[in-house]
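First, one chain by itself in structure tokens, the form predicted on its own.
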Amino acid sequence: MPETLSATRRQLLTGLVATAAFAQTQETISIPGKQSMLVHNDRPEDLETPLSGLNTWITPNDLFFVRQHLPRPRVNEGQYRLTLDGKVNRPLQLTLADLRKLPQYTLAATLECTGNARGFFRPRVPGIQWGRGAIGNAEWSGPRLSDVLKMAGANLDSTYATFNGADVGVAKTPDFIRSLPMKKSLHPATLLALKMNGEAIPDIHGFPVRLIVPGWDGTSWVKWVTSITVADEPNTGFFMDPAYRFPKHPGAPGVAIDPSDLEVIEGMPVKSFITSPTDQESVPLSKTTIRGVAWAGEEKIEAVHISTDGGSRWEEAQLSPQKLAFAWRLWSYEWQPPKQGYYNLLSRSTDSAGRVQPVVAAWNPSGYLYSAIDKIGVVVEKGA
């Protein structure tokens, strides 16, 4: 057997074993404003949605995952101001009332933490060991960012808009600041959201204003936005460089990456998860519905295929009717197990750009953008 083929197979087996071995061991805990969540940290809050919370097209606010880098700020609505400066003709300070007077738009978009499913990488990498639940789909409402930039007479030929929020670091912890290319800033789907699923954005999710960058990693979705600066260069702070960067060229698992070979993460990959049944669950020897979600960054989901025999044969799943860029689709597959025993169930999605969910995720030392074909194991029993 050629060595390259042997190595590829070993890598595949390693990835599948890692996925099967990973378990969400945290207890689900109820905290104010949330249903039971998997708690990775409580201060600042890093809360994962249980798989049972991912089976609806819109994820309720009280089940939506939370990722915080810095302690959560408290923003007074009456005192809130959004500052626009830099390369603008009319520097502004806007109140919430000013933002509410602008045309309001509503958009369904999936928000996913850049490190979602980090716990499946092998070799393991440092960071929060998220399972599948650092993701959610919501309807976001507010003015277009482009309208707000135009109010200030922003130089639209500038290269970047930089966003800061009300959250601040403790001691020497750097401030969380992100820069967005002007092209994405002017996209009609990029919003300054005031509402989440029809309600004022909850404090824990960025009240009163959150940047919505559909199709891009969650790091770009700055919370508690208080300032926008138009410039020709991106911010050079920690959360732009070196954090949240991905290798330009694939590297071998476990091997360090040269920082000069990293670039800022933007659009998200095509991906799917199995949400029901759960890994190692016992299911009856009767028809069982396999369920899950699939999404593809800025693209639309075209198809999801399911294998119930470890990848030997694939069948097409039924998709929910929502076929939208930026938002996930639910999928389901009716499975009749042929006999008792242990089965490996796999899901694989395809998007409108022709991308297919890969067998193996591209390993990287930060554990970002895990996207491998999802896999769980189930035990089929007569009396289950």
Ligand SMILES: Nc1nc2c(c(=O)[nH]1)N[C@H]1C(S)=C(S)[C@@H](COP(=O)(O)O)O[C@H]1N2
Given for the second form:
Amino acid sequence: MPETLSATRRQLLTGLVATAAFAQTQETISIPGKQSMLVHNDRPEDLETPLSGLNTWITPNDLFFVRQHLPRPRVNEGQYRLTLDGKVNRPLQLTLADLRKLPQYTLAATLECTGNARGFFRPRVPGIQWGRGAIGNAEWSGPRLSDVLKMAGANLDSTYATFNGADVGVAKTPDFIRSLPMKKSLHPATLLALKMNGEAIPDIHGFPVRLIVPGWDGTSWVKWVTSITVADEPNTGFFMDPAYRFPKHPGAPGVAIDPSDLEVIEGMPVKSFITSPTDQESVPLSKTTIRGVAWAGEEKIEAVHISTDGGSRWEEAQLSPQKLAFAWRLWSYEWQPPKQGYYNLLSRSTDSAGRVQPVVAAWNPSGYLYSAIDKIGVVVEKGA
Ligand SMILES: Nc1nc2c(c(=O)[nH]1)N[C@H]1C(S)=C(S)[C@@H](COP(=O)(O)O)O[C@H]1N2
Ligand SMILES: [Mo]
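Alongside the form predicted on its own that was just displayed, please also present the structure of the form predicted together with this ligand.
Shown next: the complete complex, the earlier chain at its head.
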């Protein structure tokens, strides 16, 4: 019977697909809890969150994306020391216990990789071809960076603090070192986090101490922080220059940009994307809830607009109550399709500074800060 045959074939196919995916994750992901992630690289791990994992305000640690350039270090809690040096009156070596004794603050902040959604740039650019999921929102807890700097008697007129983590350079990849302007370092929301969503920071997310730079792209959020050096110049290593820089003025797509026309990325654009339904999914004619997230770096999300007709008409989506700087807002829109067929669904966010998501993202040679209006296609089926 054809029906049985197709059912069997379908079972067989999904069975095969499932087994292959399972075998792959089993082989490559030995990180507890991270089995459902999309694997871009396995050594070191670069893992993307599936869209189904981005429909909650807090992203669980097990579903949080991972990006690292170097083999992941394992830091021994007892032996851990945080060194403070450079332009400080009292060079310090702090233990975890010292950091735990300081006043602890908790805040929600969205962490997004600078290269998130790089895979959408045309012409294509080299680098991890992230989809939408190199992003997550978590609650981070720990002392303020400013309190730690003041403990060491840091010269607060110095212009930078430079952070090194326990990971070290290998082969052609240099050590991961980042500098943060003193102004942002002294911001009360900039933390040395000891906890992520109420638990000790997981190894893969920077145990035991990671820098939280709310509203700025993920590159500054140094993991496994072991030293902070106060200085009047930024570090000049690879991860400050030439990496993670953005054109000072827009360049033509596909055209190289002179390094002197690039600058360090500070802050993030206004963004939104659709998490459900997913691109090319079939949805019923009855009713569909379109969902997604929106965020705006140091600003707040003011509105999200949805178009279900390719951008002719726009309607306002419902926003979750959290109107905060640094953290994303979830949004939803109840859609009653007029009839069956193929629809282009778009989402566009507006923030408290009046920034609006553009139709076209600013192309740049490294594929950073993709921020165009999101677009997916869905098939509305009568019987679905
Ligand atoms: N020490 C160290 N910190 C790091 C990195 C790294 O490679 N080494 N990668 C950065 C980048 S580019 C991003 S996007 C975030 C990713 O954080 P996550 O893996 O916890 O999601 O960590 C940042 N901090
Ligand atoms: Mo990143």
